[in-house]
Each structure stands twice: as structure tokens, then as C-alpha cells.
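Only one chain is shown below, in C-alpha cells, and it's the form predicted on its own.
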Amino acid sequence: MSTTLILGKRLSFKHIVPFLSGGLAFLVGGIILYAAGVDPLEAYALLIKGSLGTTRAIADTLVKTISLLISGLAVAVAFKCRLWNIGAEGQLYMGALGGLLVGIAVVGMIPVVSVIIVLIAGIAFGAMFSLVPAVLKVKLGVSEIIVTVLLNFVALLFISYLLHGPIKAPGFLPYSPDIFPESELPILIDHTRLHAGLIIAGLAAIFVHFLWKSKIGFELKSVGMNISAARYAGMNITKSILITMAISGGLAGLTGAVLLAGVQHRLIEGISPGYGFIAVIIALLGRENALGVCLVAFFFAVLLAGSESMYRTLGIPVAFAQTLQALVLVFVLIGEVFTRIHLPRRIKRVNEAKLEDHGKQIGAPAERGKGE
């Protein structure tokens, strides 16, 4: 068996790891359901029907896909450049705040233009919030992991303070005034919640895909892969880190603005059910690739939408979807370990065997000549 063939098998196995992981996750999830006295087949049938069974179900699944996709792209951009942005949730909330401030202002009443400004404000607020850990990293060497995690709580508590005080709408519940109708994203399919954010998410995926094919994208990746080599090549390390975090935070802020303008139309404390945290898993499973993130985001949206149907019918907690997500991640990590450790050793053994055989074939004629 040739080395090329072995390498081909290695690559093909690496590509099917996510699918094997998904299958194993559903298998283990089925065992958990069976142990809890629930028919796994019935539960999974409800999951599929609740997420893809009707036009309204598909629309709701796509609505969730929008937020998961954009936030997943946000985290993937940072991860691709070896910057560990775990603060997408906080950046999402700040983006929603930026969109709200535009949506309830006079400019929010301008048709068409107001929607664009709402989205731009969301991007700007998310980007500015993400620059805090970026500046601390380049100036003081502070780990962006710690700062971004802590800033999530800062953002959530700040939004909570605003909703209980300065921007609270009349009434008892902590939520802001509604944005003007001109600032809302249009609905794509009547009698559903599917809005134009789907187009925005698609454009975001295209942007990230071509970002890595551009000169600046190559520089950003190079800095992430090897800072010393990038510095030796004359690349501006500080600039690259700031740009990467700004793009990542801007996309996370865009998620918040889209949630505000397309779904909630007001700012509430729970505007995101943890999309920024789920985005970390999506970026990892999507291998920081735009197409991979799209597929994983849709898969997770199916889980979230279907789990709601399982809860309504069988009483299965919605948290079961999170269990499946965690199982998928665990099995993917196991597959990665197997791919990186077991198969390279197998390739090495095959190559050593081929070299030994080749050496024997070369040495055999010389030995026969010596004997004669």
C-alpha cells in the first residue's frame, strides 16, 4: 500500500470525523433517553418534525441558524488567527445595544437607511468592545481568554442595569422601548418569523470565505501561525491582532443587531439564549472554515428547534439539545486525537516497512554478485 494511499485515507477519515461524531452523539443520546423511559426513535422523530417538518418549522430553524452562523463566524475568525475570543456573547449584547440606540432615535424612522445604520451600529459596538482585550493583549500581554470571558459578565450586567433604569420602557418588566418599524428587518416568508437576516448571514459567510483569500487575510493568518516569522517578514503584529479582534467582535455585534432588528424588536435581558457561547463549539466543529461553520450552525439550529418540540410533546428538557451538542464536541475531540496520533504512527510503520523492502531489493543483487 503506497504512502499516498495512506495519506488519502487519513484525509478522508479526518473529513468524516464530524459525521461519525454526530452519529455517535445521537446513539449515546438515545441510550440516555431510553434509560429515562423515553422511546429514542419517537423522540428523534419529533426532533426532525419539529425542526424540518413544516414550512413554519423550517423557518424557525433558519431563524436560529442566522444567529448561530454569524456568531460562529465571529469566533472562527479569531480562532483562525490563533486568538481565543470567548467573549462573543458580550459582544453580541453590545451590538444589540448599538442597534437599539439607533432604532429608537430619529434616524430609526428613515425607511431602508435606518436598517443599514442599525446593522452598522451593531458592528461598531461589537468591534469596539472586542478591542478592549485586544489592546490589553498587545500593550500589556494580558491573555485574551481571561479578558473576553470576564467581559461577558460586564456586558450582561451593564445591559441589565440599563434595562432596569436609563432605557427601561414603561411597565414592570425590564425591557427597552420597541425600535421603529422602519428599523426592523423585513420578513422573507409571510406568516413566519424568517427575516432578511438570512441574507445578511449568507453575506457574512461569503465575506469570511474570501477574507482568507485576500492579502490582509493571509497576513492575519500568518501572524497567528507564527508571530516570530511574521515579525521577521515585516508584518505589523499589533495591527494584525487589532484587526482580527475588530472583525471578530464586529461579526458578534452584527449578530446582536440582527437579533434586535429581525426577531425581538426591543432589547431584553435574554435576547440571546447563549448563542455567543455555542458559537465557540460551532467554530471548533466547523474547523474555522466558513462552509463548515454554515453546516454546523444549521445542525445545531435543528437540535435547538427540535428540542422545543420534544419538550412540548414528551416533556424532554430543552437542555437535551445542549447535551447532544456537548456529546458531538467530545466525540470530535476523540476523533481528532485518533487522527493525529494513531494514523501518523501507522503511516510511519508502513513507510519504514517499504524502505526496508526497498533496501533488501537493492542489496540482493550485490550479495549474489559477491557470492559468485
Second form
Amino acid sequence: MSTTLILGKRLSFKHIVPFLSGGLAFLVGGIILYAAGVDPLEAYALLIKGSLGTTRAIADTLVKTISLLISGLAVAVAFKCRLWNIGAEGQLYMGALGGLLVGIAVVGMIPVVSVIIVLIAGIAFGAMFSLVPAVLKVKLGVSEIIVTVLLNFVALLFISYLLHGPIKAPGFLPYSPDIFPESELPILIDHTRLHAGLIIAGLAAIFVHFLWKSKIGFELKSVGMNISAARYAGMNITKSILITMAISGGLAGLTGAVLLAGVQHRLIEGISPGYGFIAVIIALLGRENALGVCLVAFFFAVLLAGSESMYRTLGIPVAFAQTLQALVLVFVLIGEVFTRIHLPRRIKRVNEAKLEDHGKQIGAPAERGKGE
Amino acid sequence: MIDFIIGIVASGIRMSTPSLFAALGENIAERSGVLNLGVEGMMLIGAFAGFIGTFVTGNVIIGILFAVSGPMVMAALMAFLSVSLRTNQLVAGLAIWLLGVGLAALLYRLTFGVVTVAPTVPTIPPLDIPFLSSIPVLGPIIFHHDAMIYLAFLLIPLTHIFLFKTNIGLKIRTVGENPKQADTLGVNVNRIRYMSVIIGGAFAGLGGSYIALVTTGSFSEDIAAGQGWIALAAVIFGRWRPFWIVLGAFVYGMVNATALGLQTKGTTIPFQFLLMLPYLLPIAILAVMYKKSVAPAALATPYKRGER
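Can I have the other form now, the form predicted in complex with its partner chain, not the form predicted on its own?
Below is the entire complex, every chain and molecule, led by the chain shown above.
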């Protein structure tokens, strides 16, 4: 009897904690706003209104969700296999470059085919770029964390070079030429910016969901979680690490190609406002699974879109969203410990109290263990 | 030509200083068994705190005190997460990094709003060491710098002595190699780790403030430009020994200075490729060095009493 009750309690508490943690992050964010002389309630109301208030606002939020979702999945795939790929931002830019090179070259095909080739080029470029840290890891044992971070800077500088030179369109600004219209992702709802990348993002989520259920996904996970056990089971470690990184980098590259084909239609230096870094938080908060990443990506898109309207109306810097996202992560990390350590203790207490009551009812000595 | 080379080396030393500070501090944290990936975020907080402290009070000493304390708070949070709560250290470090990046940008924008001309503070001027600065070649390279560089020079042997010649240093290293044994010997593992991580934060703050108060005299969101990550690479390159870490940071600074020197001299190489070098070189060095370096045995492992 008591067991079922306790299990029920644990489940519900475990699910409430992340929301409590998120709430605390908003509380701290509110205090920062208050200290800066802004009414936090007004600001948060604007955040909701600016991201979900009108059809156009919702569409813009979904457009941001697309990028955050695909890049979040990219990082989640790597993290799940304990590969610390912090290079999604650079891989995203390389993917956008791949998409661009195809998008400005391929002409005269039916649009669907053309778009698919652009996206595949993005995946290929992102995957190839992510193989640099992967090869360094499997061949020389170099930790991928620092390498992936540093390669972000390399990728951005490389793109900057291309945009100031070889692929610069005529004019003053460092923009590439536009891709051909048939390579653009079509708009889903008229008079909004919501494009078919939403479908691509959904497919990517389904892909990752089923990846973890597949045999190959199981192998990739196993190598990440316990490398010696996986080796003992006869799995190919090198191959697994390379595949994981390629999938991760490929998804990051896809993010870039979708941004290119769906939003900008050309390559610019600021095509991603740090999606690859926000993706790190999304992957961690989404517990590295597809559904979790979907939910967090949408939530963070609301924050991003809302923070833009907070900026327009109240002058609150856009960095507020970034800070809030990091705060949510910090509080969730703290909260996780409560479910891990303190909750079992609480359950034990509840359990003991229950037994005690029960014991009293049947007349058994109940004082034992009370002072422990 | 000789003046050009002297100029490059001197500026290489200046450019290596931020990551040198941060790496010396991170080394202490890692020696105690805590890998703090949040160095970049702490440096940014340090840069902002140092800037705002100097901007408001007009006193650079108070600015540096600000710069040291801000990251110490961040480091305390890192220690709370990784030592007390035993969160995965990589995850906790990434959280500290991203929090620092966001918070520094947010606080800067909240204070100054959107400005067309970035507010500035006077940079710390160079301070010639009497007699020594007039030695040919060596003088302008080593003894014609600002006070913070001399502090960095001083901290190199000091951190070495601290880690290898003092009782507390021995405790730190034991905690990093074998926390269980340290615990049995009566060392408070958690307290040592807290202390080491917070010292690391203070050092990162010095590094961050160097960028804001000496290199630029202003603040911007991307001011750290990956130097916190370079510091992490320098610690690995230096195999957790202060004098070798210096070499790692110095090589980074030299590449940076050479790249900028070539740029001003005028070359046909696009400047973006020159700017890539400081990021590519640590990767190359790590690739060569990584297998040879042996990290503290308990690095990135949380310690819990009574667990095997």
C-alpha cells in the first residue's frame, strides 16, 4: 500500500521540480529587472504577448523554434553518447555555407529536389567539419571539448573571409549572393515568416527519437556510457564515435542550411545569433531525448521572441533571454539534486511515519529507528 | 627589424597575460580535482566587473577588486554545484560559462544601454622598472609593462610554491589525486575543493580585468574571444605545472602578436586566416601533447564519503 503511494509521490515530485526550478530562474530574472528599474510583471507580460500574442508572433516564435530544435537535437545526440560537442555554432555556419554553395549553383530543378539538395549539402558540410574533432579524438585521444569550442572561432573567421572576398555579392555589405528561389523553403502560412523548416525540424526530432530505439543508436549510446563494456561486447568504438559526431555535426549543419533556405536566403555573418550555444542548454535541459528537446526548444524560442519585444518596448537588452536560459539550467541542476538525494530521504521519512502509524494501529512497537 | 621583433615579443607577453592568469588559477582548481569549464564566463564577469568598478569609482585598484570578487562568486556557485551537489563537472562548468556570457552582456547593457560610442576607462599605463628596463632587448621585452603583468610574473613562481612547497598545496594535490586518502588523513576534501575553485575564479577575474583595463579600456560582449578556453588548453599543455603553463600561454600570445604584427606590416594573407592561427595552434599543440599529459587522477570526479 505504502509503496504505491511513495512511487506516485516520487514521480510527481520529479516532474514538478524542473518547473519549480524554471520558476526560480524567472524570479531571479525578475529581481534583476526590478533592480534595473523595470516592472518585472509588465516585462514578463510583454514576453508572453510578444511571443504568443498574435498569429505573426506565434509564427516568429515557431521560426526560432526550428533553429533551436534542430541545433538542440544536434548537441543532444552528442551529449547522449557523452561526446561534448560544443561546436554546433561553427558546424551550423559550415552547414549554411554548404547549402549556399549548392543554392547558388543548382538551377532549373523542381523546387522540392532543389531544397533537398541544399539541405543535404548543409548536413554534409556540418558533418565533415565535426569530423575534425572526432578524428583527433579517436586517433590521438584529444578531448573534443576544447577543440570543438575553438573550431567555432575558426569557422566564423573562415565564413567572414569568404563573405569579404570569394563569395561576396556586389555592394558594400559582406553578404553572399541570394540562393535561387527554387532552393528556398516555402512559406507555410501566408503573411508570416513561418517556413517549411518546421516540417524538417519535426522530421529531425522523429529521426533522433527512433535513433535511440534502433540497434545502431543503442551501440552509440553504449559506447558513450561505458566504453570498456562496449569494447568487451565487441562494438567498434572508433566507428561509433565518428558516427555520433557526424550525426551531431550533420544536424548542426542542417540548422544552418534551414536558416539559409528558410529565413535569410543568403549567407551573412550573423546568420545565427548563437543558436549553437543555446543548443547546449537545450540539450541538457531536454535530457538529451527528442521530446524533451522539442519542449525546451519551444520554451526557449518563446523567451527569445519575447525578449525582442521586451527590447523594443522597454529597452530590456536581448541578453536577458540568454541569462534567463542559463539561470534555468543552473536551477534545474540544483533541483535535480533534490530529486536525487533529498527526495529519497523524504520518502524514507514519509515511509517511516506511515509504518509507524500502521504499527500503532496494529499495536506493534513503533519507536524503533525514530532517533536515527 | 630587431625593433619589430622586440615589439612582437613584448606584445606577445601582453597578449598571453589574460589566459596566463586564468590558466594559473584553473590549474589550482584542477589540481584539487575540479575541472571548471566556466573559465571563459568567469573572465567575462571579471572583465565587466573590473570595467564597471573602474568606471564608477575612477580607481583602478577598486576596479581590480571588483574584477576579482565577481568571478569568485561565480566560482563559488561552480563549487556548490560540483562539490556539494556533485553535479557532473562538465555540465556545471558549461552552465557557469553560459551564465557568465549572458550575465556580463546583460549587466553591461542594463548599465549603459545602447550606445554608439562605447564608454571607456583610461588603461593602466606601462611602468618601467628602474635600471632593468634600460637593458638592451631584454629591457623593453620584460621590464616595460604595466603593473598587472608584473603581478602575473610574480604569480607564476608563487603558484608553483603554493602548490608544491606548502602544506595547503600538498593537501590540494592529494585531494585531486586521491580524495579518499586525503579524507582518511583528516583533510576536509570539500573545503579544499571549494577553496581551490574560488581561487581559480579570482585568477580568472584578474585575466578578464586585464583585457578590459589594459588591452582595450572598454567592455564588449565578445571581449574574452575564447581566451578562457585557451587557458584550459594551456593547463593541459603545461601538464598541470605552473612553469609549463606559462609556456603554453606565451606561445598563444606570440602567435597572436605575430599575426597582428604581420597584419600591420601588410601581407597578402587575408587577416581572417591570421586571426585563425591563435585558435588553430592550441588544437595542433593538444593533438601532439594530449597523450603524454597525465591529469590529476581524481579530476572531474565528485567525491562522496563512504563510496568506493
